[in-house]
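Only one chain is shown below, in structure tokens, and it's the form predicted alone.
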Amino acid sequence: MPTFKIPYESLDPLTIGSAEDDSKVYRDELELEIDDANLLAAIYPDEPEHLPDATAAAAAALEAPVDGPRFSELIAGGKSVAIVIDNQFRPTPQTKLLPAIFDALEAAGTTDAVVICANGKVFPMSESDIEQKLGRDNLDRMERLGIPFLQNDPRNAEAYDYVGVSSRGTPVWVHKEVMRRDVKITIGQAQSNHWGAGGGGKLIMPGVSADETIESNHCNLVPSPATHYGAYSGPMRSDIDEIASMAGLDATMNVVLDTRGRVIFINFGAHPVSHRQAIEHFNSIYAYESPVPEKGQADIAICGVFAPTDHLFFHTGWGCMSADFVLKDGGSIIYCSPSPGVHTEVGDFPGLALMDLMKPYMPATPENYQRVLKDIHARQIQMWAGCIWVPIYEVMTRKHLTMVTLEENLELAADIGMDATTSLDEAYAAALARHGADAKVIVLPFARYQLPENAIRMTPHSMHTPVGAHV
């Protein structure tokens, strides 16, 4: 009977990546012995080496665009620059991209820039996540080049320009430090997740975005079936990079990052092309065949975790949508989490936190998953918060989902209605038992990153594609 390894970690995401070493980076893990009889398929990626240098690549980058200018073109002439960057829950290791930008900034002489945390409506970085996610050495230069560094903040009418509206009706205010800038650049991860696909245009909405904008893009274009893992076409990614057009997104530089958070491929270019061919370079690695036309759908899925972003199972939990595509209705899904939360100065949140708005509405039912949409129309549900428990919810309502988690988060799961434990030994037994002795298995240890390239979409419908873009 062979013996599974499930990744179970929830590594610091503002240092993974950025270690020295990165070889050094250890892995926690899981063991599960699965009957070779019950296997549907375990699906473990085959991960490329990572990028040695990750700053020489960036440079590397600036000056060989996929497409559009080089940077130094873009930014020629004195022209100002914004450089919005991911917030504290994504791994991209800005302590190794930045240096890259400032290099060519200086060698421009450019005297207006800005460093904007694209954190949407996340609370803020306090000071040590600030230097933790940016370095005490850009920090110390941005300060001798007069580069500020600022945060969005959504609910500040007087901080936002309004730009429009987009074609999907979604009001649109983009932070006025990034508007007033000449030139406005991303630097993020790309992966594909249950939005259609994170990085790029995602950085301006949410990212430096309103609240108003926000809310309207998540409560009309979240609960949508066409939302879904890999739906790059989809409307809520269309409707974002139609925003991010809108707002004037130049270029997005663009980071792979494999499951230890190490870099192993960048690339930089116009928008939206160059966020394009990352995701496609990402799917070309943990996108899998489906096992499902020529075996069904499993019975149970065993999902696993890894570092970094998943100290909250509101972020972790993504692989719930990703594996409903080969898991049928009434089927379970494993999750194996330990969420041990977030402890900063800004404040202490709980590995289920943001889970425990899903507790007016259980038992996931269809009946009250009717009630969430209700609520959602209502705009009794703020959709930022909901933008992950809705959407597992209604997983929820057609299949059981199992937590392996630490056990702190037990009482927490029993009080909002979830099934939890801390062992996975307990969660598959009574899976089986569930399922029977002939039970189909799938094994997902990667699930936020993997999807099947079925779910792919990635040619946007001509109705679809952003204003400005090029196609």
The other form holds:
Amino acid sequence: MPTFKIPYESLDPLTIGSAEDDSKVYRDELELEIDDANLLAAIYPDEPEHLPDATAAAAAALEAPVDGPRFSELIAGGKSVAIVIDNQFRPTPQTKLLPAIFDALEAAGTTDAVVICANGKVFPMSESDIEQKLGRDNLDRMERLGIPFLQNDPRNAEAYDYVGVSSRGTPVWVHKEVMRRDVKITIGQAQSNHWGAGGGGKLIMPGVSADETIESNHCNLVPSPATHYGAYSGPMRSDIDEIASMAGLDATMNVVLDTRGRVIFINFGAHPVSHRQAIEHFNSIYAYESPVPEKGQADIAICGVFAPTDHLFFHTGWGCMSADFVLKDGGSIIYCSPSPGVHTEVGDFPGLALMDLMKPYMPATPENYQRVLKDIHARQIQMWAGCIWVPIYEVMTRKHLTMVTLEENLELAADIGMDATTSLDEAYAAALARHGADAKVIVLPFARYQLPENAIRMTPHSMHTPVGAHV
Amino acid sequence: MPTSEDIRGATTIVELLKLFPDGRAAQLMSRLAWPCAHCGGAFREPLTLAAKRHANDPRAVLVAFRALADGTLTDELVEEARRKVAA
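Provide the structure of the form predicted in complex with its partner chain, given the form predicted alone shown above.
After this comes the whole thing, all chains and molecules, with the earlier chain placed first.
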């Protein structure tokens, strides 16, 4: 009987998403024997070699844009520059990318620049987080060059400029310190995800947008069935890119990271073309040919997690939405995630922090999902957090989710009403008991990255407007 | 350890979290279905304003957090604080 290795990785609670210290990355594996007769597919991505020098690659990308002007041309003539970077829960190695930007700014003689963290509505980074995220050398250099570091402050109305209303009805306020700069760029991780994709314009919205903008976009567009893994042309991602265009985002630097958090691709160029190219590259590695047309949907999906941001199930659990595509309704997701929690300057948060927001709506049923939708409409659910737990909850209304996790998470899981155990063998045996000895099993060891190719929607479909209704 | 006297309506979310480094304030917020412990938006919001924004009774919320500090928090107090009230 073949044995499959399921990554069961996590980060030290004292470190952050872009940890460069491998001693703070816990790379455990679980093993599971699956009978050949049960195996529908086990999908392990074929990852390329990582780039040996991310800083050099970033410098080269700045001067070889995939579209639009070179960075040196963009900033020439004393233009002011806003550099928007991602936060502590994204693994982008800003320590290695920012030196290439600062070299260019120094060469151009730029005197007005700012680095601003796209933390959206997530709590700001602490001093320690900032040092880990940006690096001491970069912070010292910023001080020398007079480049301030700011973080988003979404409920401070004074901090935002009104930009307009997007075509999907999102009122847009973007941080003044970004808006007032001549040149605006983002540096982030390109990844397909359950909002369509991460990175690029997403660092503008929600990254440096006001509370009202974030909640309006998320409340309206997260629950849409057209917002899903790989839906680059879906309503959520399209609204994000439109808002970034409205804000005047010039260009994006995009990295694709492998499952060990190493840079395997980097590009730079005009928004949104360069980000789109990075997503296409990501999909060329991590999207897989769906076995469903030939073999049907699985009864059981076994999902693993990999380290780059794995403190909280809130961040590791996104693969529930990608596994959903290849799993029958009524099927079982077994999600292996240690989720050790995270230490912040305002206290320790357990591995299921923020997942507890679903507790008032448990058990996950179609009827209770209507309560969720009504409370989103009433703005009683904050969708900056709901944009993750609500999609997981929606999947749970149709599929049985069992979490395989650390013992310390079992009590909170039980309190929330989530099924959890410390044993993959036990979870698998229970799933086989539910679905029978002939159950079909799919293994998605890096579920948060993996998506079936037939879920990808890069090009908008034409709108089927009922023209006759207006005549 | 904090006492009930340390907690006022003007105590901000971030101050509350710091008063309970063991995470008990964050846990109580999650029992109220508040994401405030993780929210950059509400970080510096006073407790009673946060209660109002979440459509909870500010007095009941204040009582619950003070009881947390005094070690007298009960399920009944949490339920009272959880209850949604008209704006």
